[in-house]
Structures are given as structure tokens and as C-alpha cells.
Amino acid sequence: MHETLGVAVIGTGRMGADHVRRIHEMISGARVAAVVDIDAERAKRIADGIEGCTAYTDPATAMAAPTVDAVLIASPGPAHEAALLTAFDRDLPVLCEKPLTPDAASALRVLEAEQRLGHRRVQVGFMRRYDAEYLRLKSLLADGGLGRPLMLHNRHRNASTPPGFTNAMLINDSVVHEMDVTRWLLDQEITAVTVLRPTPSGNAPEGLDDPQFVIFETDGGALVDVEINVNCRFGYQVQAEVVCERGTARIGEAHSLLTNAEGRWGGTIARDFVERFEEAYDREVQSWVNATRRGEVEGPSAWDGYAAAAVCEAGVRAQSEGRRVAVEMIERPALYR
């Protein structure tokens, strides 16, 4: 491993390009050694702007480059399994944007491949675990002063959806974040999912049932609800309130700036997830780089990626079948305990 970690970024779309910028401009201890995209011109254009960076169209070729010490996967979900298995073949540490893979079966294959290595190699990009407010809430719950968590209320709102956004994507692309923070905050597994659908908003595009109300049951006896409302028009909001035996705690309503003017007062609402969680992404990638340089792997694991995929599958079934669906998962392997 080089003194400055050489990172290959696979996928240079919106998320990948943002990670390239982040590593190049914000993160210490790492540099962008390679970028990979099936669009050769786009990859070359990005690489040309970074000294010592090489553009590739094939992930395996990039990972074989002597300048590459680690991999950040930001390509579309269906391409993740092949890239992860290639990284395992070279025993390279990986930060993989969610999803680990798009379904539980392929996530399980990745899980089994990593277990054959005998050590962790993957950190999954569930960035909310690195958000300052979520970290404070996690610390508060771990302290135990409020007692056992009984319920968790979540609100996940987005101004609008891109063309082609489907009901299944509400679960797989949006509610998946609440699935992960539920498991992380409560330290409990989700055992069942129910999805309720009110009359769609007039803001929702034709064919999309938006908003929806999702309920999780956990193996610790907690109940969790999620308002998923992705065409609210007014901005991007993520809020959570935990109800415990001796009190409650709420995040997501703070404003960095409040103004008072004639006849009105108020603050601002983030435009999208990139703006809302910018610092969390920075903290996530810096944490990955720091751990990798120490020879360690921290953060959300391949198990967390697999668990999210399994809960997503139950959620999509609950959504389409209109009933409570139990989550089907293997027993947690020793490597991830």
C-alpha cells in the first residue's frame, strides 16, 4: 500500500463524480489513482483533470494497476457484484455505495465470498451513520438514559422524483436508508414489513403511489414507521424521533440559520440528499480512508448490505401484495458479529 492511498473510483455518474471531487479536494491521506466508466470519454475527461489519474473502461484492469490500493464502487447496483468479487480476488479494500447488490441472493453470494477470505474487505455506503445528528442520537440511545426504545418515527421527503421512478424504487432506493438506520440505531433486526398507501398526492406522477407509510417490526419488540413522500415539492427532509421508556429524542428539524424579517421568520430546507448529507459523505469517506491505511475495515459491513437487501425484498412484496410480509434472512455469520 502506498503512503497516500491510491483509490480507483468505479462509476463516474452523479455519485461517483462527487466522490472523485471529494477524494481529490476534501479527503486527506488518499488520491484518485483511477476512474472507471463504460463511457470512455467521460472517464477520460475526469481523469485529465487530476494529476496521476488514469481512465479505464474495465474495472478489473483498473484494479490490477500498481497505483491502486483500494476501490470505491459508485456504479449502478447491478454491476456491484462483479466488481466486488474482482476486488476480493485481489484482496482490495472496498467502499461500496448502497446497495451492496440489488437483491438478497446476490448479496448472499458476496457475503459468502468475503467469508472465504476470512476477513472483512467491504464497507457499505450507508452515509446516515456518519451524519452528526444521527451520531448524537445513536450515542444517546447507547447511553441508556432514556430507557429501552419502544418506537421510532421517520419522515423521508424529497422534492420530486426523476422520470421512471417506480413504487419498488420507493423501497429499494429510498426507504432502504430507514431500514439501515433502524437496525443501527436500535441494534435490532427487522423481522416484518407492512406498507400502507393513502390516496396518492396530486404531485405524484402517474403510476406512482406517493406517499406511502411503511411499518417495520423488530426482533427487540420495537415498532418503526416511515413516511416516504418523494414528491412533496418543497425540498428534502429527513427526520427521526425515537420514543423510549423514559423520554423521546428527535433529529432533523434543526436549521443552521434562522432569519427574522418583517411579518415572517424561517430558515432553509435542503434541495436534495447530496446537500443534506454532504458532511456525512465527507466523514464516511475519510473514515474509510483512515481505517484502510491502518489495515482495518470499519463501518457498515457486507452483512448490513445483505440485511438491507432482504428487508427490501420483504418491503416490495408487502407493497405489491398489500399485506404484512416476514423478512427471510440467514443466521448472522461469525465474521459479522
The other form holds:
Number of protein chains: 4
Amino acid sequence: MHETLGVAVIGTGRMGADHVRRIHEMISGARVAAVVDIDAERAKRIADGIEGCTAYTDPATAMAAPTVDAVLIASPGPAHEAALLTAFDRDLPVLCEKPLTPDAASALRVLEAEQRLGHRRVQVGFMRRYDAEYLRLKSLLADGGLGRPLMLHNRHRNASTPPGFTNAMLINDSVVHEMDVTRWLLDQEITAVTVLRPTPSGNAPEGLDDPQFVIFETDGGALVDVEINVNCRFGYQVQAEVVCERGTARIGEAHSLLTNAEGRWGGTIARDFVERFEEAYDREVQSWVNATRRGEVEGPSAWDGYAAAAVCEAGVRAQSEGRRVAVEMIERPALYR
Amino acid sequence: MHETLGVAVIGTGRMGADHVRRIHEMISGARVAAVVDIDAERAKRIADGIEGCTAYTDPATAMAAPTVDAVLIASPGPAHEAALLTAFDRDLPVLCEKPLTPDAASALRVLEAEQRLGHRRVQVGFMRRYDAEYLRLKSLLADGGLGRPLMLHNRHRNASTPPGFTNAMLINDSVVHEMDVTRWLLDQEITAVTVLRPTPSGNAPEGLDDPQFVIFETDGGALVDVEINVNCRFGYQVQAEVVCERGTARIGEAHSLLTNAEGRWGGTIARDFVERFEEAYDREVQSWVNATRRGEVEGPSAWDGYAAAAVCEAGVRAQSEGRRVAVEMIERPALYR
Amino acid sequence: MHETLGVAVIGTGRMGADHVRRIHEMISGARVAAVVDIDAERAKRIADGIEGCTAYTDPATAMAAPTVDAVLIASPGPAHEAALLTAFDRDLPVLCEKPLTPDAASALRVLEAEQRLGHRRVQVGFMRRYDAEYLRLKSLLADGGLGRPLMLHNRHRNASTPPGFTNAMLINDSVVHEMDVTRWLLDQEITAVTVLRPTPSGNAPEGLDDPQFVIFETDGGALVDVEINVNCRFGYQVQAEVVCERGTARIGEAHSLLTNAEGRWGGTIARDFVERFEEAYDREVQSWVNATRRGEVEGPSAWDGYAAAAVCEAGVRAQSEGRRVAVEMIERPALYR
Amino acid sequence: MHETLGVAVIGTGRMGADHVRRIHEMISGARVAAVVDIDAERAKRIADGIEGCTAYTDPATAMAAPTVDAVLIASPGPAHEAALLTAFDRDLPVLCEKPLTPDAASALRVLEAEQRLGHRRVQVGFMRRYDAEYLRLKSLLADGGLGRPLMLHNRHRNASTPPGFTNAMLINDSVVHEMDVTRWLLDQEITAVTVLRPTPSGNAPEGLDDPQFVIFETDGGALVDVEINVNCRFGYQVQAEVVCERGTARIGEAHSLLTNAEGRWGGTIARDFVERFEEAYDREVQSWVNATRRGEVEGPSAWDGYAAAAVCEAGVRAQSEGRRVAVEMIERPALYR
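If the structure you just shared is the form predicted alone, then what does the corresponding form predicted together with a further copy of the same chain look like?
Below is the entire complex, every chain and molecule, led by the chain shown above.
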């Protein structure tokens, strides 16, 4: 491994390009050694702006380059499995954007491959675990002063959805964050999912039932609800309240700048997830670079990616069938305990 | 009717005694003309402290007194039906503490008796409708600027329950407030109830599953959830957030006095419903007195009392059977439209 | 005194008419027995709407009526002294709107007359002492848990001023409230006043320096500052923060209804003092009626009215001379200790 | 200049050691090439933990090392002038912790030396300009929507002071931050200072008048007040509210994690400036590294350091003489316009 970690970024869409900029400008101890995109022009244009960075169209070739020490996968979900297996072949540390893979079966194959490797190599990009507010909430729960968590209420609101957003994407792309947050905050597995649907908002595009109300049950007996509301018009807002035996704790009120103006007091709501979670992404990647340089793997594991995929599958079924669906998962392998 | 309304207060337990004090000291245009309690000593002790007030043990005798213009029923629920029917016989205006009666069948009999009378005589004591914050929320919804309501999230937290508090009481005595609030805020009927139960808190007394999570569906397609959490230790807290098409609105944060002290900023939480809703009770009774003096009947009607009873019955069944239960109600009679 | 207190309301301008309505509709144990205005038509119009109420043009004649038990003075300030002395002649209890009188010399004459009477008869209308938030703050300070008060920061903001509002009125009509609040909250006398003036806002009308920043020193060594800002455009806002030895306490954030809408979270600011302090006025008058019926006099005394006048005189001088001005007051007479 | 900026950190006390850690672990594009301390042991111990870092006891020798591209001065204030002049001799970019120098005369000599150099080389460590909340406030003011700023209210509270903290240090070490914030936020120079002192808190150590209330006047006609309160016991709190012509804007409420527990709602207050401003320090140093690598100098200039020194001198005099003191400053040189 080089003194400064050489990272190959695979995929240069919105997320990938953002990670390239981040590693180039913000992250200590790492540099962008390679960018990969099937669009060769696009890859070259990005590589040209960064000293010592080479453009590739094939992930495997990029991973074979002597300047590459680690891989950040930001390509579309269906391409993840192949990239992950290639990285495992080279025993390269990977930061894989969510989802690990698009379904539980393929996630399971990744899990098995990593187990054959005999050690963890993958950190999955559930960036909320790196958000300062969620971290404070996690730390407060770990502290134990409020007692055992009994319920977790979540609000997940987007101003609007892009064209073509479907009910399944509501679960797989949006609620998946609350699935991971639930598992991480409570340190419990999700055992069943129910999805309730009020009469849709007039702002919901044709074919999308928006908002929806999702309920998780956990193996620790906690009850979790999620308001998922992705055409709410007023902004991007993520809130969570944990109800414990002796108190509650809540995050997601954005109170940093308060104004009095035009008959109202208050503040602005974030426009989108980039504004809300930008620092979480920085912290996520810095944390991955630091652990990698120390030869360690931390953060959300391939197991977390698999569990999210399994809960998503139950969620989509619960949504389409209008009933409570139990989550089916393999037993947790020793590597991930 | 006398220039100053002569009120007979039936029942001098905690609520009744509080209403006596209220009418005597706070309410404009009314006086306590009679107090009724089966405990004659207790009634006399209270009557002695108020000029022109007579003590009775029988509601009918009190209602026959020439000084009595109106009746406030604060006796235990099972005694309400008889008192209401007597008041109807004398065509006296009534403020009846909740519940109207303990079950839907008896509530239906009251409904029918009032219909035979041909005009409304009863205001039911759902005092949250008189709370300044709920009133502001109602007014904002009526205004329509946020669009149609889609969801309503409620938190109902008590520091602790008295001995003997049961799962059924959790629905009938506590969640009944959210039932009425839902119907009033949204102007929709509740059509089904589901009750979910996480593993109980260590603070829950033997035999009580606490907290619980109750879900209402409405005939307008809204989805309503209630965290009912009655041994939360930290205080009494009632919160509501309505999620509309273009925004949300929330009440129940008690931000009137903020302190910085001992490493923390914040404020105190109310100890109990009296502290939280004291002014709502004042406003409720004053409003009843004012309407009565004008010869009108306003506020929650016997229909609202019946609907609450019907939803409670579905709620208790949903709770004990662990499934969604549809609410059964008669069609709304013309008198209550 | 009659069982129901017969009140003569002197002056039927904005404040007077509002008090008439309040006593008629809201206040327990009192009725409007007389209204007085030099505009006979106006007085008669108001009296006609209230059973048992007579219209007068002369305060003394009204006070002589056998139905009158107590007096509420809401006439212009220059008329207060004569009305007060007449009430003293008849030994009638008085609620006198602020100011007690327009200057310290006349206030002193009232003080002396009340002392000759030998007992307190006057409550002065400093209604902030009856505001729920100020009361909580006072109670917290009395509690002593935060230690001795060291500083008091005040914000007093109005959307706009009526035509003809002068620099002197800024002190006499607006800052006078903070003078009383300071004396009452801290239980200390104000010993000196300084008035600082930044470059005026573009919204300040010709001839008015707005905003200004007023500093009080007290005989207990506390330092008090007041932002007086009466053309702030955004609404009416009164805030206070007491800084004590071990913590601070703050009131005046109006957090009762929170919305998310159009990219912003927050709430509305009151439009004017009526909206902000309406309940304080109710509580003030009810409290006066209750004390009067018990034969007692409570609340802000003529001494408080005199002290306010003395501090105002120093304030206006400090403002016009651009320097710190010491407050001159007589020693507190025994009657007011 | 090397691809990765080689930084010499001068002074390895609390601030210096923290900057070493920061550059080593957090900052992209820089590394610690040298550490300097008169305590050779201490310097060596720190250098030993960092690859490619050399320990020195003499700043000039360190600055002459071929691995050093830039200098971070974190030694005690009296040592700054010499270090700055040496850096100027080598034309090295400097991040100089506040104060630039301990008094206006020496700051003026630095100004003159930098002018002789003909271009800016120094960024002064006023880190509040890099705090996310202050940046949002600055941006809102720049936006102009609230109109011209008229007043700025500041609260600066510390839990307690270290032994030996004096009245002069209150101005020079604490209020100096509000001096810079005032100049930066309002883009105006401070023209006069007044310091008021209430009776000290019982928590104030012998010889320190705490709290104090400091007033700045500016050449733009704004009025600025600072509550400086450094033994407040409850925590570290920095708040600012700008009052503009059409609204106000406020920062410093730390609302990121809200709890309900033990009868109270609210959150924790930061313990000290490190907790409150840690990210501002990160952003400050990263910003300096980024600008330096681009060959630019940004952020607070030597002129800002000089102005702070001049206002501090007026502040200390105003404090000890108990009167308003005008600030004396040279005209702003062309280099700093």
C-alpha cells in the first residue's frame, strides 16, 4: 500500500463524481489513482483534472494498476457484484455504495465470497452511520441512561421524486436507510415488515403511492415506524426519535440559524440529501481511508448489505400484498459477529 | 334561566371538585347552585363553602331545584346514562364529562333519547378541543394552505399509571382522546383500528403492556398513529403532527421557559394532564356557559361521544385479538350533521 | 360591596372598550355597572349593550352611583390624577391603566393622597406581571436555584409605530414596560439610565431614532439592557433573558405551533401586544376582581407607578442628552414596603 | 512547494499539539514536516510519532529546512512577531494563531513588514469565521434580504476560568473573538468601546469582575453588545443575534439532539471551545492549506490582527477607566483593502 492511499473510483455518475471530488479535495491520506466508467470520454475528462489519475473503462484493469490500493464502487447496483468479486480476487479493500447488490440472493453470493477470503474487505455506504446527529443518538443509547429502546419513530421526507420513481424504489432506495439505521441504532435485526398506505397526496406522481407508512418489528421486540413522504414539497427532512424506558431522544431538527422575518420565526429546511448529509459522506470516506491505511475494516459490513437486501425484499412484498411479511435471512456467519 | 347560570355539578370526585372550584372562582356568568354526591357528607362539605349552593345525594332531585339551570355531569361513567336521561326529561343543557357512557350500546340509547327531544342538549367533555395549541392546529388545517391532511402522528405520554390500570383502560381512558382529536382535527370518521405492542418497558406494571402503538384508518383515507406510553417516567406530554400535502404542522413542544443550567439547555415537562390542560378545561366550561346562556349547544356532541365509544370497542378488540378491527357505527343521524 | 362587583370603567377608547368587553364576557364575579366617556354618544352606545350598565360623562358622578363598587381607569394619562383622587375620596378600589400619571410629580401627589387614606387602593396596569411566561420566570428566580441575577437582557419589538410616535414615547410608552419588569423580576430599584442610538433603520419614521438600546443600573448591582425596536416589520416580540450566577432563563420564544412549509420550519410571530398579552390582561383584571372581593389590594402599587414615572423621566433625559442619567426618587414610604 | 504541503508547527502547547494532530490525521494535502518547541524533549516526542517530521528548538532553523513549505505559529503571543518576521524573510505562507501579536504597536510592525514584502503572507487564526453557523449568518447578511444590520447582540459564556485569569485577559483572550466577529460579520470597523460591570457573580474568582458587558460602536453606525460571562458554571456557549432593518438572525442554540428525561426536555451544552469549535478549526486549517497550495492567501489578514489589537487596547482602557474609549487605528493600507 502506498503512503497515500491510491483509490480507484468505479462509476462516475452523480455519486461517483462526488466521491472523486471529495477524495481529491477533502480527504487526508488518499488520492484518486483511477476512475472507471463505461463512458470512456467521461472517465478521461475527470482523470485529466487530477494529477496521477488514469481513466479506465474496465474495473478489473483499473484494479490491476500498480497505483491502486483500494476501490470505491459507485457504479449502478447491478454492476456491484462483479466489481466486488474482482476486488476480492485482488484482496483490495472496498467502499461499496449502497446497495451492496440489488437483491438478497446476489448479496448472499458476495457474503460467501468474502467468507472464502477469510477476512472482511467491504465497507457498505450507509452514510447515516457517519452523520454527527445519528452518532450522538447512537452514543446516547449506548450510554444506557434512558433505558432499553422500545420504539423508534422515523420521518423521511423528500421535496420531490425524479421521473420514473416507483413504489418498489420507495422501499429499496429510500426506506432502506431507515432499515440500516434501525439495525445499527438498536443493534437488533428486523424480523417483519408492514406497509400502510393512506390516500396518496395530490403531489404524488401517477403510479406512486406517496406517502406510505412502514412498520418494522425487531428480534429485540422493538417497534419501528417510518413515514416515507417523498413529494412533500417543503424540503428534505430526516428525523428520528427513540423512545426508551425512561426518556426519548430525537434528532433531525435543523436549528442552527434562526431568523425572525415577515411574521415568522424559524429556519430553512435542507433542499436535498446532499445538503443534509454532505458532512456524513466526508466522514464516511475519511473513516474508510483511515481504517484502510491501518489495515483494518470497519463500518457497515457485507452482512449489513445482505440484511438490508433481505428486509427490502420483505418490504416490497409487504407493500404489494398489503400485509405483514416476515423477513427471511440466513443465520449470521461467524465472520460478521 | 337565571341571569347567572345556576349549575348542578353531579359527582364531586377529582374532576367534579375541580369543576366546582372552576365555576365558583373562574367562570363568568355561572355559579354552582347544587352539588350532588352519593357521599352526603362530602357534598355538604363542598356546598357549605359556596353561597347559595345546596348539597344533594340524588341527581334528579338536584335537577328539579328551581335554582338549577344546567347540569355538569362528572360522576363515574356508568352513572352517566341515567343522569343524561333525567336531564333530557327536564330539557336541561348538559356538560357531560367523557365518556358519554361506557359503551356504544348505552351511548346509542342516549343518542336516541336526545333525538326524541328534537334538539341537542349535550356537550361532551373532550377538552382537547379547547386547548389553545389544538385550536391553532385546527385553524391552520381549516385554512387549507398546507393542503389535504394525509397522516397524523400522536404521542401521548404519562409519567405513570395508578394501580389497577389495564390494557382496556389504555384504550378507553387514554387513547380515547386521540380518537376524538383525530375525528375533530380531520373531520373524518375512524373506520378501523390496529394495536401493536412492542416488548413492554421495565416500568410497565404487571399485566399492562406499555407502551403500545395504535393505528387508525379514516373514511377520508388518512392514516393516524398513536404512541401511547403511560409509564414513561419523564412527565406528561401530548404531541401531534399533521402531515399534509404541502407541509406539516406540530404542537406539543412546551417551549415557554428555557433555561441553561448544569450543562443542559431546555425546559420542564408538565407533570400531569391538569398542568398541561388546565386552561383547556377553563375554556371548555366557559364556552359551555356562554353558549348555554345564548340558548345554544356547541362543542363535542352526543354523536362524538357515541363515535368515541364505538371506536374504543373496536380498539379494545383489536388490542386483545392482535389484529385490525373495523369500527361498526350507525349512520349519522340528521340531528348531528 | 355587591355580591357581583359593579365596576365603573372610565374611558372607552381602545383599552377601555376592551376592558368593558372583558369584564362583561370573561371575568368571574364582576359586571360593568357604569361606563364613562366625555363622548356621551359613545358611552351610551356601549352601555346600551350591557344589562344594568349606565353611561356617564363625568367620572365623579359615575363613582357616586350606588351600583358602583370599584373603578377601572382607562382614560388618557393626563386625566388619571383627578380620577384617582375622586376614587380615594370615595375609598373605592381602583385598577388604573398605565401610566399612573404622566410624570413623577403628579404620581407623587397620588402617592401622598393614598398614604393619607392610610391603606392601598390602587393597582396599576402593568400587565406583564400577569403573563404566564413572566410569571414562570419570576417563580424560577424566586426559587433561587440559579443563584443571584446578574444581568437581564430584553428585546421589545413592534412591527410599526402609529403616526406621531416620538423618541419620548419610545421611553414612556414602550420601555416603561421593561422598567416595571426589571423592578418586579429583580426586586430592585433602577438607579441610572443610559440610552444608546445606532444609525436608525430605514424603516424609522422621520424624527424617530429607531431602534435604540437602553441600559438600566439597579441598586442591587444588576445590569439590564433593552433593545427597543418599534418598526422591525416582522411582528411583535417581547423576550427576556435573566443571567444568574449558575444559569440563565429565557422567555418569549413563541413555540406553540411549528410548521414545515415552503423550505422553512418555524412558526408565526404575534402581530401586536393584544395577541401576545391578551391572556395577561384577562388574568390581570380577574386577579384585581378577586382581590377586591376579598377586600384586598394586590399587584403593582402606586409606588410602582411612581417609580416608573421617575425612571421614565431619567430615561427621556438620558435619551435627549446622550449621557447616563441617575434616577431621582423619594424614599419608599412605609405603606409600600 | 511540495505536492503535499510540508508544514512547520511552531509551539507544541495545547493549540500547537492539536494542530499537529489535525494536520497529521484530518487535513488533505498537508503533512507535518517540522515541529518546534523550546522544550526539545517535547518536540522530539511529537516528531517521533510522525513519519518525515523533524523536531527543532529554533523556529528559524525549522523554516530553513527544505521539507518546509509553510508555517503554523502556535507559540505564546510574545514570540509571534519574531517568528512572523523570519517567515517573511523566507516568504513562507503563515497561519498565525491569535493574537497576531500582543499589542497594537508590534502588530503594526508586522503589518509594515508584510507591506514591504509586497504581498499578503499571513492568515490570522480567528477560527469563528470558519464555523458553519457563523458562515451561514455571514451569508445571510451578505444576501441582504433582512436589510442593513443595526445591532449585534453577543453572548460569550465559559464554564470557568483557569487560575490567574485577569480582567485584561477577559478582553484580550475572550472578547477579542467578538471584536473580530463584529468586524467580519458587519464589514465595519469598531470605533469605540465601553465596558460595564454589574456586581460580580459569587463564582467570580478574586480579582476578576465577572460577568461584564461590553459595547462596541462601529464606523457604520451599528451598536454591538457582548455579555462576557466566563464563570457561568453551566457550560460553553457562544451566541450571536444580528438585528437588521427587516428581521433578525441568530446562531448558537445547540439543538442537534433533543431528549425528554427526568421531567425536562432539551439538550446538552458544549463543555468548552474545543467541543464547540472543533470543526471550525478543521475547516480553518484545511482552508489555509488549500489556499496555500493554490498560491493564494485568504481569511483574516494581518490587518485584522492589528485591528483586534487596537480594539483590545481600547477595551482594556475602557474597562479599567470605566468610560467610553475611542479606538485609535492607522488608516487601512492599500495591501489590505
